[in-house]
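Below you'll find only one chain, the form predicted alone, shown as structure tokens.
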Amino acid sequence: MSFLSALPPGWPMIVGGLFLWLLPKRAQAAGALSLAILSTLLFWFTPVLAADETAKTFTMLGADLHPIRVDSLSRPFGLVFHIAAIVSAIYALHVRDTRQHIAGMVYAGAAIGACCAGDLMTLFVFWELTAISSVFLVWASDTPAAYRAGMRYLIIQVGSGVLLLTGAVIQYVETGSLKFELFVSEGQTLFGDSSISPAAWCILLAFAIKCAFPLLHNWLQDSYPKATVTGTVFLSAFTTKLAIYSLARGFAGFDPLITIGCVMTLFPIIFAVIENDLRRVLAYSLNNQLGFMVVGVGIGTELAINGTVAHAFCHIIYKSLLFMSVGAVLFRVGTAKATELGGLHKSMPWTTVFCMIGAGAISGFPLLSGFVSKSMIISAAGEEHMFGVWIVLLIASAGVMEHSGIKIPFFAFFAHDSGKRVKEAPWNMLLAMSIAAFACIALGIAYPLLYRLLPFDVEYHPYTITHVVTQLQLLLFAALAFVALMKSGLYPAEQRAVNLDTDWFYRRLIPKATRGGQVAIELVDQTLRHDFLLTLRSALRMVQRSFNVNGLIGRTWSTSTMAFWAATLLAISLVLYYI
């Protein structure tokens, strides 16, 4: 047992996942589920470091590494990552695709290993492994669009890892340590005399890409909807939440994150409302929820960090539930476009119920998980007298209700009847959704169980009259606004189109600029080739004319001419000899 506990958490899924191809295809899904359960059991019994304990160290190439650090911050993430892996594996039991099972297990195991890494080099290895393994979940859709989105996703994710490695090297050169710890101190900023170090800059950029900060977020909306039905469920759980954990570990209390987080909570609302593809709506919604967590990291108090961890924990479960329910619709109907759905509650009643539970949880309805976690972050902003931040988070909460709490279930299962009558989702999909739905309700009611997992001991009670009344007022106002906009015809009509935001630069501008550059290069190349061939042909014609029987060089010369040239050459030789 001591030998097993000395291995990085998540290793059964990484190592075992690589050998899943040896099993018959019908047994691979069950094998993946078994690996996830085994890894969970091992992780549950892994000792948790106390506040005054340090992780075990070993030296490699002169650097001290801490490959395993399970403490009060990393344990909740490791635990919920395992839960997500089990639920996702159940959801994928019907899949007969070796690539997806291997990629899903390696991806989940790498994310768990990364969140339990105590040094930057170990973090980098698992960081890149999450990128390389997860892209196969996008490519597994086997469409040209998925291939292109996967390539863009891979380039961006690997680029994030390169930045992390660069920061780690600079950090080692400057301090002699690779320990993954807090990189900022109180009062530090992004720019100016008190700016953070170059190493911290690189590492922050790496985290920002994976966390989908504004202007760095498009890979998320681009790739997640292109992944397979089951692949999207895996993707929604690990990458961005690993970045949240990393921010909480390395940049807690860094003030600029508050502003960035506020922007993250607001800007996706507009795009989520006008988006037609419901999986892209959920991807934008994911950005919005990450914004709450980034704000919590930026505030940095014990209550705020607890709120961040709690919200990440709950978010992984209810976001997976929403992606699973929309994925079930896509699996049965063949589309997730709002314009082509509606009326599915008649043929998919259980999926409808589970989706509504997920929608209620993400909106923050009392007695559901989102209420007990999101309110901690909002309360932390209030306790620090950040009135502007508090207002922004309330507005963002109403926006969540608008696009995820109402839009997703309304357009998928109600709205206009599309006339589609399909089978209910397969039993394994329903089982996975029921587990996630049960967790959403259980965490909302038995919230002390969740709070006991959090890093700090803080007295916090979400079910105060003020919190409940304020939240209900907010939700009812959002619902009323939705009804009023729909009745008045002011709600943006769903369009059969792809809405681009800043990804216009690399999906439109850069390809056009590349094609323009390619045309210019081909034009210059053709001109140069043409001129060279003309010159070469002229030279060949001149040589041909000179060396033929009538040419200057090829014809027979007279004796007097030869004597003249012989005398001339002799004279030149004599002059050169005496010089």
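If you superpose the two forms and keep the largest set of C-alpha atoms that fall within 1.5 Å, you have the rigid core. Numbering follows the first chain given and starts at 1. Nothing here was measured: the structure is a model prediction, and the numbers come from that model. First, how it differs from the form predicted in complex with the partner chain.
Fitting the two forms on the rigid core leaves the C-alpha of T59 displaced by under 2 angstroms between these two forms.
For F19, a C-alpha deviation below 2 angstroms is recorded between these two forms after rigid-core alignment.
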Given for the second form:
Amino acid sequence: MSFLSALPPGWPMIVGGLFLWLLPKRAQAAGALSLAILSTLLFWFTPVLAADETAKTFTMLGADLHPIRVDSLSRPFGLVFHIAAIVSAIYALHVRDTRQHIAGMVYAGAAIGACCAGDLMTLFVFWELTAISSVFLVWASDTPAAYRAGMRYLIIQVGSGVLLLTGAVIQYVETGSLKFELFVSEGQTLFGDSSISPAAWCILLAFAIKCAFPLLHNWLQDSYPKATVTGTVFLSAFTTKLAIYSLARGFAGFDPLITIGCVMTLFPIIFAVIENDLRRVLAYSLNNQLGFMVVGVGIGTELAINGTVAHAFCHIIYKSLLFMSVGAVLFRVGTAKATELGGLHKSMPWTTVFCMIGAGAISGFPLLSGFVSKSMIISAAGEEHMFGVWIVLLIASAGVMEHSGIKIPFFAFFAHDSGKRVKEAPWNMLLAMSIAAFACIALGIAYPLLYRLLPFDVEYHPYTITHVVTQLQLLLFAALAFVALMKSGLYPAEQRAVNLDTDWFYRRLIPKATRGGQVAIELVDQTLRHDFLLTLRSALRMVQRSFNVNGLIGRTWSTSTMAFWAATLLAISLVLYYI
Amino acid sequence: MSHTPPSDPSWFERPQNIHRMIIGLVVVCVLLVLADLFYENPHPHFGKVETFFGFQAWFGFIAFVTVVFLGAMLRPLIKKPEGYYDPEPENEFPRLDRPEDNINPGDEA
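Having seen the form predicted alone, could you give me the form predicted in complex with the partner chain?
What follows is the entire complex, opening with the chain shown before.
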């Protein structure tokens, strides 16, 4: 038993996942689901560290490591990661692709291990494991575009891990400790006299990449929509929320994060308005929701951190639900583009209902999960009298209503009838969606259950008259604005197009700009290679010539010549002996 | 998957029902603004703004319209044809992992 408790949480999924290929193809999906359930049970009974306790230490190569730290901050993340793993595994029950099952399980297990890591080295190992395992979910699409997107994803994610490792090494050299705890103190800034240490800079950048900070965000919109239908559901849950957890652990109360988070809530909603691929719209919306959490981490009060954790918890579930419903549409229709869809509520009624519950939850309708979690972050900004932040979060809330609350369900299931008649989603997809939809409603109504999991004891009551009325005003008037824009024809029509984002820099600009350099390098390379080959070939020819039957070395020598040379050699050695 | 002409409008597609839904939305919105008269925010953080009559109502409306207009303005700047990055049309969609795909590979388009 002590051996089991020394293993990091999530280990059944990592270890078991690696052996899934031993099962017959039909049983692999069920095997993955059982691993997720087993891991959840184990995690549920893992003892939680009290505030004054520290994690068990063991020493390796002279450094103290704390591989397992299940405390009040990491436990809610571990729990919701397990829920997401179970729901995603149910959603993937029909898949007969060994790669995806292994990748999904290892990925989920690694994310859980990472959020329970007490030191930077353990964090780094799991951090990279999430990157390496998850890329297979993108590659499993088996298209050249997905292969390229997966490569870009892998380079960026592994790069983030390398930065984390660099930061960890600097931290160790500077302080002699690898413990993963707060890297910033009150009043520190990014630049200037009171700037954070180089180690903190590296680690912050590593987190920033995985958290999809503005300008570092585009791997998300690039790769998630290219993953498989079931793979995207896995992807949406773990990587970015692991980054949120890490930020909350290492950078709580770091002021610049408030500004970054505000930018992060705003710009994706504008891109989402004109995006045609609904899975890409969801990726932008994911980005925008992360912004709320980053703001929460930046404010850093007990209410704000509670709000961040609660919002991450609810977010994982409703975002999975939205990706599952759009995935079900993609699965049946073969496309997730708004221009090709519409009128599907007639043939996929259950998917429509589940999608609308998810849309309501992300928008923050009362009685649904988003309402009880997002409002904590907005209230935290209010409590700190940050007027600008508060206004930005309100705009962002109206924006969420636009892209996820209205655009996704409206263009997929209603709008103009595309004439497409398909079957309802398979039973396992419906089951997974119904579990997630139930969770969205349950968290919205039985919110004290959620609040009990949060790191701090804070009295917070989401269902006040003021809050319910003002929130409904915001959302329904946003809906009214949508109706007005649609009726007046001012709403921008859906168009088949790709929209540029920061990925343009590394997919277009840099390759084009370096083409001259590439040509020069190729020229030098070719010349050198050519000349080297010529030299090599002539040397070979010479060797061949001397060793063949008539060659200097290969030909048969007469006995007298041999005797002469032997005598000469003896004479030389005799002379050398006397010198 | 079958394609039929959109000849069988569902409840949500009949014009009179759409009209009713819009009327219903307007009525609810009016009621929500009027509700501001009947309660008082016990704990406003930004007194002047938050207690302004129907603040979140008109703010939500304006924010929504602004976001949509900003999107519409951004579009001409960043719009590119679909094959801009990946010219091969067969690249567009992922493998769908339908169970029938495994029984007869290549059978389903």
